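Next up: just one chain, as structure tokens, the form predicted on its own.
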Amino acid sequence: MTEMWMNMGPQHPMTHGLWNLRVKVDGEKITEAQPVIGYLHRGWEKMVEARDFQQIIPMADRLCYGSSMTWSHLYCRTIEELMDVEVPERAQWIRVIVCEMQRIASHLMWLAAVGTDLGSYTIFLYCMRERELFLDQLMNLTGARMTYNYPRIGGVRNDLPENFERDTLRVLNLFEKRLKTEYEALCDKTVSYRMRMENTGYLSKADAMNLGVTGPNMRGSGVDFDIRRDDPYEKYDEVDFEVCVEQEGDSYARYRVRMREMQESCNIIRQAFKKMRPGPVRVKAPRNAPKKTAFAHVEDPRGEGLMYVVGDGTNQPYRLKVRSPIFVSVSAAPVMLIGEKVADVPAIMGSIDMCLGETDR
């Protein structure tokens, strides 16, 4: 059989965005893989150098529209480190709540996309239905459905609206019920779903660590690490939650990690509501930053999100560098794909939750 190269992307249903996966095949078997990115590059890191610190917050939302709250939160945390700003306790609790709601919404969007990869439109419909419930709550809080522009340097933009806690808890109760019944029946107990996900896209624990893979993709390979627990920020050190780890390292293990994480996010949100107390939600931040450097990292739904900033005494960053989790995870594509069949590529690449906005920046 003669080997040949195939291009999957940059415009292909499998890619979940503009990127190209070149695979060399021998019949149906993949013998080599080369991920190619750069089609979406926007020069985000360069653009922010021409704006002041406040103007960058809505731009951080656009790094990943599937998890915009996480990225604007990370940006504000980084600048707070640079300016030595202490965030009020109530604002820290609110940040925990909205970031976990964002994690659930992001994971649901991921599962919806994987459903279409596997040809299951029902999975897509179920996930979009539940995701709307969380987007409704975030819209009640922020006024926007996807790019929230809600965290601020020194806290959050506004306090929780009336009945926000009551309505959110109702959403959690309904979501947990469906998570344990409808989703398990649709995915875990469906033979075709498990056949496509189990024993495909294997990523060993050693490869995950050596390649720098983080988040659910790393925990699906048996690495017990979560920034929320191992380097806690905001109020994560005051809530009890389990770091979800699976040992198999295949696409199904990565799926199971995200499903369990959504349940843990529900538990975290409930604890946060119980522990938060009345108080201010924002302090005033200085206009100019000192001449020094700072960095912060958070547990994004796709892995470790990190920002490094250099202050030069002005009201603009001299340099702002973003560490994107999927930029690193996509480098593991050859490891996961070689030896697999072409028909399994959509399920395997879908299982790592691609987002080209934060990858290409």
Contents of the next structure:
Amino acid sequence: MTEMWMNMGPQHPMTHGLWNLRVKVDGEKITEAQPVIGYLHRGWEKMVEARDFQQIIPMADRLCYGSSMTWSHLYCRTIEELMDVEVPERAQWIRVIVCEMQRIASHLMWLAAVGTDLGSYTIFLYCMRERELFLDQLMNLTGARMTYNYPRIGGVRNDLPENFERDTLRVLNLFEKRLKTEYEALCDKTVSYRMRMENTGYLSKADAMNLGVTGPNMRGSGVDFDIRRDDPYEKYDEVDFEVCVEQEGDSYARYRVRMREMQESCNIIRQAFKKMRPGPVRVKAPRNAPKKTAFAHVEDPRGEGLMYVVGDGTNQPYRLKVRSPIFVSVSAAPVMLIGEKVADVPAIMGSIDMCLGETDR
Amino acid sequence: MNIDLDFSTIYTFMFSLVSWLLWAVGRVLGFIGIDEGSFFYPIKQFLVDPQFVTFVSYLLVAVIYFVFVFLFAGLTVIWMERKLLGRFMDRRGTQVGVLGLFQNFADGIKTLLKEIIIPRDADQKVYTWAVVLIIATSAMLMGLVPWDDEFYAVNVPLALLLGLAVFSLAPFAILIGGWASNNKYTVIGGMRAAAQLIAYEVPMLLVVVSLVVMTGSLNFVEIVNWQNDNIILLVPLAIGALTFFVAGIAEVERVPFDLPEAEAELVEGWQTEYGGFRWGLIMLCDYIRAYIVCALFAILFLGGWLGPEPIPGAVWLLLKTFFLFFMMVWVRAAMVRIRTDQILKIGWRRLLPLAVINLVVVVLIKVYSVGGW
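Given the form predicted on its own above, produce the structure of the same protein in the form predicted together with its partner chain.
Once more the chain from above appears, this time first in line as the rest of the complex follows.
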């Protein structure tokens, strides 16, 4: 059979979100791959230049509804750097807690998507079921289901509601139990799941570093780096956690990294609840920014999220640049895909956890 | 060669009904003056011709079977899959109507009302006839599989061989259907399906050969009778039964062997371009084939309609079949789809040796235990 180009996405069920992957196939084998993005471009960076700093917070939520808390948190941290605002301790702990809950919810959504990619609706429904527990807690805290608009410049919007700690710990207990029983039985112990995930989508350590891939995808390739540990923000330097690294560099390693990270997030949330003390959760932030630049980066569920802001003395940013992790990860698609089979495209591209909202901005 | 076809009571009933009806028509025609010498006399003669009566009764039985088969599949097998998958996935499954039975009818009506679309660049004739081939073979298989030793559509001496031959027409239909759609996804899906079905046909046939060696018959009724006299074949042929079941899941393209219609990368594989009621019938055929594989397994290895007395044989067969279908749904809920090369590897390197081992075991049992040829 001769070679032919095949389009995958955006009208095609393989892609998570609006993007297009053009693959050239020789029979079933992939000889070339071209990711095409831009279907979801909303001009985010331009739009924020016409809004003042407070108005941008709910826009930052919309960068990725899978992990909206992280992005509004990152935005607030960047502006705090710009304005030299000191965040109260309790607010920092609350941010640690909500970001880790968001990380678990985001990873669960990732596993759900991988489940449907591989043809297992059971994995999808189980993950969505558990994700709902965390969404319920976050909704209890913020009032919104997916776009939270909760962090503020100088703290967080409100203190934890009554019984939040008790309910969250219950959710964690239930989730950890299911992580060790149901998920292990469905994924790690199922032969067909391992057959699909192991030895596919290989990304070497050198490739991962050279391409700038970050987050769980990078740690799955054996790079021991985590912004939470190596450039700690908020209270991450006061909690004790392990950076999950796997050496294999295949889809299964990326899967293992995320599963272990969910466990670590549970531990972090537990420690945070123990170390938290009563106090104020928000300080007043100035309205206008000084004439300078600032940047902040956090460990997003998908990798390194970075924002760079230029202040010009007004109450609006002169320029705000977002560095999104998936924009870089998706450019590693040809490295991972060439030589693999068509059937592996969903599994491999699913395993890097696509989110196009933040990629196209 | 004299093949004495053995027809069911429903056929006999339809035959007498049709001959009575046409005889009545002839009486009416004679009454209004169309009789010997009339210009219209040949029409009357044609209507009461025994060959025409036979043809009409064949047709009526076929229509009854067709409607019954599709209603049966829609009502029981698809409903079972929906409800059981719901349980496995910690949700409720379909809930429309009594026990969720009405959802199937709603879906049927919905697909029936959809517009029939043929892609502009498709090979129209092949595109259409591929579906007909699949539907026809599935319905025919349903007629071949008996429910009881006295409850069947037709009892052919070489039923098992005929059944597998009809079953193996599917890869041909799928391949040409995928090709005729003129779509990259359907072509790849069709090729995958053909490769997979051919690969799993071989171990399946080898298991059937071992069955023939054991029982000395290719007739379902005789095979079950042999099991009644001796032992259910699952005991001596455990390896073969396992091989048959795995190959059967692959033959009906269910998870984990549903790669030909993988919706994640090939949209729906070879069925991508089929829409409306064609798609509905193809889907129904999938379930009918799944039912047939389960029923075949029950007949060949679990003693078919044998069971304690008060419950009728057909119910026993249904119970065994549904239990096997339950296992298929369980597999679907627990597994993920595997890749083409892995499917072929399992087919050629695992199942084929297992089938050969099974054959050797059967021959040894036959020679040393049952008492030679």
